[in-house]
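Take a look at this one chain, the form predicted on its own, written out in structure tokens.
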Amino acid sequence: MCTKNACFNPGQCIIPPYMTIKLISASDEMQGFTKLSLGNFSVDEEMRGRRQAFSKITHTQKITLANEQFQPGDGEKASLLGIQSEESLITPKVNREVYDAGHQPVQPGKLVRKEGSAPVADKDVNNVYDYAGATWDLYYSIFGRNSIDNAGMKLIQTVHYRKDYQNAFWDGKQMVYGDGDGKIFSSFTSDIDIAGHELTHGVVQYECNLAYQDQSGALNESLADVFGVMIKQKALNQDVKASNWLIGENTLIGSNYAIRSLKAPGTAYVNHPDLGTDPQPADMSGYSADPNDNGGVHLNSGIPNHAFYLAAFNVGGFSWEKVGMVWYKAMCNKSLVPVNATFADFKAATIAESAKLFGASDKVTKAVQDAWKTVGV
């Protein structure tokens, strides 16, 4: 369904529409690749619609619509209801399942690895198994969150989705990864930050549930990037100065390319032979309500992304310890961050949460205030 500002209804996939549209507009020499991009774009739209519908229903309805292939037990049913099982109340533990779609349009596919089982020959399977574990670990060990829904939700992931599919997405209840085309995009299991990004869309879904339009949608995308990069930093034990602050640096093929940069939005890829130059703005002077991107949800996410980078870098140390905690508390504050929150709303929420955690006159709160001012919010 087409609305005034959302003709393509782009959603929570890692590859933004401005990149896909660039590939669809490829030259005659790339006609085969253009056809592939068009097919992927159509699939993306189908998945986004499914995810958006799933995010709006009640917990009880989610159980009714849950895929029977997952065969949830009593613990998972309780999780979907937002009720912790007796076991999870005692010792929360990560619960992962990885499926292989066999390059077909199926979900979840064939179960190939589950929690506690040994690594398999397929590196994509092992990658996403490890990435889901690292994501669960950051949310639990740092923020005290028990999985995506904070109630022990099983982390289900599907690899090898369709043939040469150029994206990864959270569909409202599970993760799906494509293999890429091997020319512009490698496998979407190549970067831990992509997995963290997409799984964080699930966390947002269960917390502030930001509407996927305009500034609230850009905040949704930004939160996914912010926590995705923190998950990578924690897995690598990197502080704010050691990190390169890139998203998807291994997925977009080429040593000088990445999908996004929090440190310097607009520079993730420059003069790429097929994609051109990263169009993301770093501050409000470049804000653009792109109608092909639900009002610029992927494009404008660079603005709050850069605010987080500035605050974290100026505070120093590990990003998740102080500024990351501020962002997490703000994301979970539904009174200060409503579903249609603006950048100004989220700014106010981060300042308020920082003042609660560290004090109104603390250097962390000042760094947060200065960061938002620098990006023009």
Given for the second form:
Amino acid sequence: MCTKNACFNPGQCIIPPYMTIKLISASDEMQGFTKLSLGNFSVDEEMRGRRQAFSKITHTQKITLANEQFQPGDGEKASLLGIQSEESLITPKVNREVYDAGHQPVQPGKLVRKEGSAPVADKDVNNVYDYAGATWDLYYSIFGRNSIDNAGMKLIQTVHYRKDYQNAFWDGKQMVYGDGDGKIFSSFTSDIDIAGHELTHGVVQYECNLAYQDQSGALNESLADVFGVMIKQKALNQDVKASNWLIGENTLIGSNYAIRSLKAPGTAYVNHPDLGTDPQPADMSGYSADPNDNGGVHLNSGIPNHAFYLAAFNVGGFSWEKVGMVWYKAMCNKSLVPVNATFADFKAATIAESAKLFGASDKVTKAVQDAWKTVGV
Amino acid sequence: MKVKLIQGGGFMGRTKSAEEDLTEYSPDVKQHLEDTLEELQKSATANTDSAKRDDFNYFIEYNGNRAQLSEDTELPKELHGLVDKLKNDLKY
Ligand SMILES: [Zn+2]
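For comparison with the form predicted on its own, provide the form predicted together with its partner chain.
In what comes next, the whole complex appears, and the chain from above leads the way.
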């Protein structure tokens, strides 16, 4: 059984979104450039004190820094900031649009909220607007990434898609959310991690672009869950111990139910009256292909999901600081993570990236190796 | 003879299905079903070609054949009632 120790649903949560989502502002300028030549700063120091460090350097140094900004991996596009004006270089900003499908099978539908406009009466609209902001914030402030395509792509979302639609999806260009049926599922706008999951499918599309079948598909699903849960943790300022590591805890109706658990795959829901018990495996002994779900992409994602949890938990602190950075670098490394990558390929990529970032014998690299071994990869 | 509609994938990744016995249906419906399955099998493209993620997958099984369709697949009007009934009856 899962336990819910925090949520992001404005209707149920003790921490409202406006207190936890902090988008980039003038005073936060450039906080995202994490891996660059900051004098003698170590990666750890950069991660602990990016803002303080940045505030101490001169304007010229800031420009130089931006031109040498964090290069996420071989698959990454050339630095966006290197080809922009000084002004835009300083302040990349999130750009969101939310549309209402009016319960019809239409996309994007009617524009109901755009960047900078005030909240509207519809909480589903406001939820996804805020969640997309939190997602952009994590990718920018931690990984130096400017939106889904790393080139400032507009974040387009449609709510109220079809009638009683029990799903959310990424269509290749935008996110789409259904209202749920009100019996098994509430609105798919109820969880920040689901929005982060869907937006991360977009990031994957612009990076390693993992094929949506078998192990590469399960890796695609896992990356969406891993970054989805990281986005929730960052928005709630939760470290690896405080987080419940659940996906969709407000969307699957029932206080003891969530859709997936990275901490304990296979326990997100137990003896649910309609769904039975969560079938996700936590290690390779439970790997199985599901012909109705592209070879079990939502099933076998439990294995790499759990590897991320184990590594992050053993390292401690905030997941996005070290192991999250390793996973991000691996996701952006097309040469180590090809379109048809296996779990073993991704394992090798995370170990290689960890060794590059922290050293081959560092505890982070050891934790990553141990995690993959534990899940049988 | 029964026809089965299967819904897989989606964010939840769990399969739902529904069956309908066609004994009482007209031969016309059964013929349209067989023809549609054949057409869908011929025009099948790899699902991984789509950029959609977490979308539902739909499969129809009849008379030992299985074919994939999408929510956008255009079906002959003779099958609309049957497919709508199957969609409404989908259960985990
Ligand atoms: Zn997904």
